[in-house]
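Encoded as structure tokens, the following chain is the form predicted alone, with no partner shown.
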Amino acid sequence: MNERALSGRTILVTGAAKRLGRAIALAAAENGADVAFTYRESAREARAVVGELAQYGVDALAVRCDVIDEISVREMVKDVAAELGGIDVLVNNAANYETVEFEKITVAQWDAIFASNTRGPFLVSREALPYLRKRKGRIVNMGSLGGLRPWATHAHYCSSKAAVHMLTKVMAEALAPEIAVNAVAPGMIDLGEKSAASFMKKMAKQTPMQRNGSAADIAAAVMFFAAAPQFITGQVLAVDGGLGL
């Protein structure tokens, strides 16, 4: 991707104090985005990330919401729109990932995983529809190999991703011709936690391409569908390093 491919446009990326977003966030203000994120609790790890945002000479913002509050969301992106301008690219990160056998999954556990992971993404599209119509912009969902294969202790995981590739495609067609949509689906991402490690080593092996993929590899991957033409809408591209083949 040529340097500064997004200078000039503005990118709103969910979750993003931390892990895969902060990594997208940077990666958009590298590319010369102006850039603003949400994040729900990190209030600190937020702070910190507009301070290495603003090192690449770009406008960068911090805004706390919850994803699956309907309040929350209208009002983060009015004031994202306000002080920013627009959005030309909404990045749909914010989700939450739990390990838990198939029977003692509990309907709450199952209804909180749908609304961060499905409903959010849903809500945040919603409400950044106008301001992406007005720029002929792009959407990127993120979903997950989980969304693609079968994993026996993640059914509610597994299951919200799954409805976040649908609704990838119902939206690309649904929001055509003016807004492309496309999803980045992570297969097995090392972020150095230590508790992940000897899990991490072992699926690695199991990988085709012999590692588990990098934070640089999904931002690049978000990156790509940000700057891409627009007759590309309605991919859900699997980042796996050939682990789901």
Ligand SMILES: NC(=O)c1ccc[n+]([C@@H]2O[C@H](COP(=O)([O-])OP(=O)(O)OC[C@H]3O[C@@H](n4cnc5c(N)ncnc54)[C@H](OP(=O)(O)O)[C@@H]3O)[C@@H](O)[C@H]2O)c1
Given for the second form:
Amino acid sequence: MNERALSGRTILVTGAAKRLGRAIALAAAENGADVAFTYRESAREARAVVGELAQYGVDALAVRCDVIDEISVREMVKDVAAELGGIDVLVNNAANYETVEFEKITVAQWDAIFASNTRGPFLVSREALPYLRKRKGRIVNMGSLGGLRPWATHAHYCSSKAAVHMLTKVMAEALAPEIAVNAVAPGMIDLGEKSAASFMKKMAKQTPMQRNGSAADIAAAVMFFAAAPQFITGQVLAVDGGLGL
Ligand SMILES: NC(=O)c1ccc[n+]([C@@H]2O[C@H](COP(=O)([O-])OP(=O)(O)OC[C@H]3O[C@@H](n4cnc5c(N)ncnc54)[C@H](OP(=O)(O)O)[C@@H]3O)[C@@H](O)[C@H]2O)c1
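What about the form predicted in complex with the named molecule, after the form predicted alone?
Let's see the whole complex now, leading with the same chain.
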């Protein structure tokens, strides 16, 4: 018998061709879930991830989607539900990050960050609702330590993620009792980028746990909410080694 935590469930992860999304998708497959994920630009990487997912013996599907576009989101969700038979868990992971001094943020930059980071999770959740309701499902939003603590050169990003944390709580109330909604708020996550190496070293020293986070740390937190009791809802879990304390 297959006793993996997500056996028989279907998970949809947005923006999972690379980085944290990919790690979340692979962790879900390792836990026995069939996995659908979206990509926008990263078609080649998405094909590779489909191959990696299939190695876990689960169904795997990649669908192109722009999460800021209502029609694109609607079609993607329909395709996923038709191909995999339903949706049990939605992970709103796709987002953008940008460093800009406060007085230099343009209206276009502000709106673009809010469109992908805040409207995106709202739209994908709204379109996935009928399927999630049927399965008594779960939504996990990717927030950020930047949505809990101010970062001076990221006003638009931080505000968009603070909005995601509030969206999480509003949805938890609005979608109960059928659907549990929680958020994971990563702190400093080291994904091995050479250009960030010295900054990462500095941040690790400032972190109570004396290291930066890994993709595995974040995937584990998402897996927790994906398989947690429905009674756990409306929570924002910082995964930051204590950096935000
Ligand atoms: N990395 C960190 O240290 C960190 C820290 C705090 C919070 N987070 C949050 O954790 C999540 C994952 O982080 P990450 O660094 O792995 O993310 P990322 O690499 O910045 O973005 C993930 C994916 O989002 C997709 N995306 C962006 N805009 C999109 C749109 N309009 N429509 C559809 N897809 C879109 C991109 O897909 P394509 O490549 O296919 O275009 C991208 O690969 C994000 O929500 C992020 O804000 C990350």
